[in-house]
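Only one chain is given next, in structure tokens, and it is the form predicted on its own.
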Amino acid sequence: MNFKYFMPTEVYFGEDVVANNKEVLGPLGKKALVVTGRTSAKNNGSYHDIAAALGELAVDFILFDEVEENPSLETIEKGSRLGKENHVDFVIGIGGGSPMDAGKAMAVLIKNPELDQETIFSGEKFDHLPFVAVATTSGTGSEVTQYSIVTSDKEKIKKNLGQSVFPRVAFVDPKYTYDLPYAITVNTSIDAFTHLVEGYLNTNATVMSDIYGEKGFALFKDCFKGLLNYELDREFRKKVMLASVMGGIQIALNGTSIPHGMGYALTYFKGLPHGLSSGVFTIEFLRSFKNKDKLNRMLDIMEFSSLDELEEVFEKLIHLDLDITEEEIKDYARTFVSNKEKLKNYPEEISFEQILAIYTKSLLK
């Protein structure tokens, strides 16, 4: 039994964790760049909590609140310029995946002022400023992963920055999610679930990573009930946020698998939210496996008698209205399969025809 386990992020989970643990921010420096979206961090109280904590610690900060959904490299360069001009010592990303991933990329660019959106993808590994994550949705897992997913408009694709930027500290407070709209709750919850699925049925899976996956599935047994019954109480919010952390740790160890890679085209070209763009392929992805042992174990944990029962849940939660052609699907499949790196985490042999079938069966029902 051989495995590698590495999780350097210090995670604080629970209500009021920023106020109760603010002292961990002090050693990171005297000035921070705080990275957020345009309004959500202010509305849910997370920005106020961070600003208050930094104020009590006498740590100065600069706010960059221009991160869009699926952050572009141009926005990331703009934020990093602000950080460089103000000589910040560390970066705090507050929000869902977009502000956290953008903040990670800024932490690299600020630390390495010679880099830009072209040279950062050279394949070389670069150091970065300390990064702090404050999660305000339950789905991305970015608060406990090393990944930074960015949008290249030049290449017309979402892709991983290719750098390892684990947060030094992660604050995970379910109260920031209490007022999330139902549609966003569904999208982000499905994202969390796909992380669990893709990390569990993965070439790199180990006994350690499976612990997180199986605990996450046990939590989702109740989370799916809450989503289907519109019972989004505080207990639901805590469970789905914890499941998201579990999924994040699992993909930090193993990486995602083909549904995530297949879904990026739908997000970029069709504007489909990230969680749904991965989730729409999950059922056909699961059907593609010849060895059903781990799939059946997953279903047993969630008390589903068959994959058809899980499919019924997905059909109730995911409602697609995509204008898409067979030729577009073939283009997406050809582009996806041409990058062998995107296939390596799938633990069985898979062909272009199988990938095309997953696309087609998932999108042309």
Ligand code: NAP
Contents of the next structure:
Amino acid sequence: MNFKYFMPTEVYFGEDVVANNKEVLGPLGKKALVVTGRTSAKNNGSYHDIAAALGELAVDFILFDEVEENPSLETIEKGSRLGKENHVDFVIGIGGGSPMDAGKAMAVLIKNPELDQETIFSGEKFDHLPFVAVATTSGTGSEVTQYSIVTSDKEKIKKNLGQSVFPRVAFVDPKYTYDLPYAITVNTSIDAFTHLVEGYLNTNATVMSDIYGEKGFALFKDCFKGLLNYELDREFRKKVMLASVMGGIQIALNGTSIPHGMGYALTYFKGLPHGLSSGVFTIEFLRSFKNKDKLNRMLDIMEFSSLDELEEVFEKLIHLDLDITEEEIKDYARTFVSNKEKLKNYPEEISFEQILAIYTKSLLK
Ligand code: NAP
Ligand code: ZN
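Alt. form predicted together with this ligand, vs. the form predicted on its own above:
Once more the chain from above appears, this time first in line as the rest of the complex follows.
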């Protein structure tokens, strides 16, 4: 029953949470760097709400709206330069995981002007400017995690920045997702589900983290129905956003497991969206466990009589069209197992051959 529990983010969940709680931004400083993707934040109302709140508080801000999907270290440096030149006191990341993660990295680089995209990975932990997250997808949970996943073109891979940047405040308003297109809704919902699964069936799982996992699975019982029936109404949006926050808290506590680590190569080399790149391994990951106790509890909560039923749902939601060879798969598997850190959250012994089998069965069906 021993556990450590740490979740320092102040989370505001529900409709109009930015306007109703804007005063929490006041003490963070006089000038903010607002970080977004190219268009969606301006269309879904989130940028407008933040700009209005800052205006009413007389907090000045400067906008960096150039974050691409899977943000590169170059983009992060560019935004950081803008923040340094303007002497900002805090950073607000608005968007899906990409702008939120990029904003977290900028909060570190602005606070430590001597750092650059090489030295930030030295292993040393650095302080950061206060960071505020405004989530506009229901998937990554980045609004409640300390992680920032960045793309290194030099190393040809996506990786964790290795710094700990928990948002000071997270605004989670489902209304920003009401018009999220179906395909992005599926991809990001699968991401949220994989966080729940990988955080739950995890070496670090505790009685506290299981609470989030089990509640998240109960929400997904309905969310899967919404996705399969194209019923993306407000009730669905609220439930999947809540499940996404719960998945985020789970991975903040426990970390993800092997599907996430295995999937980064698919995003980098094949352009597969993040949620699908992990989700494509979920079923084989679940089949790989010898101890089925927790797996069966998870299936019971979602009212699936077997893993095959969950697989049917995944087959309806994920349509892969990957051009990939056995040789490429072997390369990914070799690179993946060469980093033992990536295997430590998997609660049983797992060999290179088993990892290769998960890759092969999932990708060469
Ligand atoms: P994303 O890459 O942030 O955005 C994907 C697309 O969705 C973009 O085209 C974006 O448009 C659009 N979009 C965002 N919100 C929208 C809305 N409300 N309505 C319409 N379109 C919208 O997608 P994501 O899946 O949320 O984030 C993926 C990234 O998060 C990956 O880099 C992944 O590695 C990372 N991640 C981080 C964590 C963590 O704990 N930090 C966990 C999991 C994943 P715009 O570009 O115009 O905004
Ligand atoms: Zn993820």
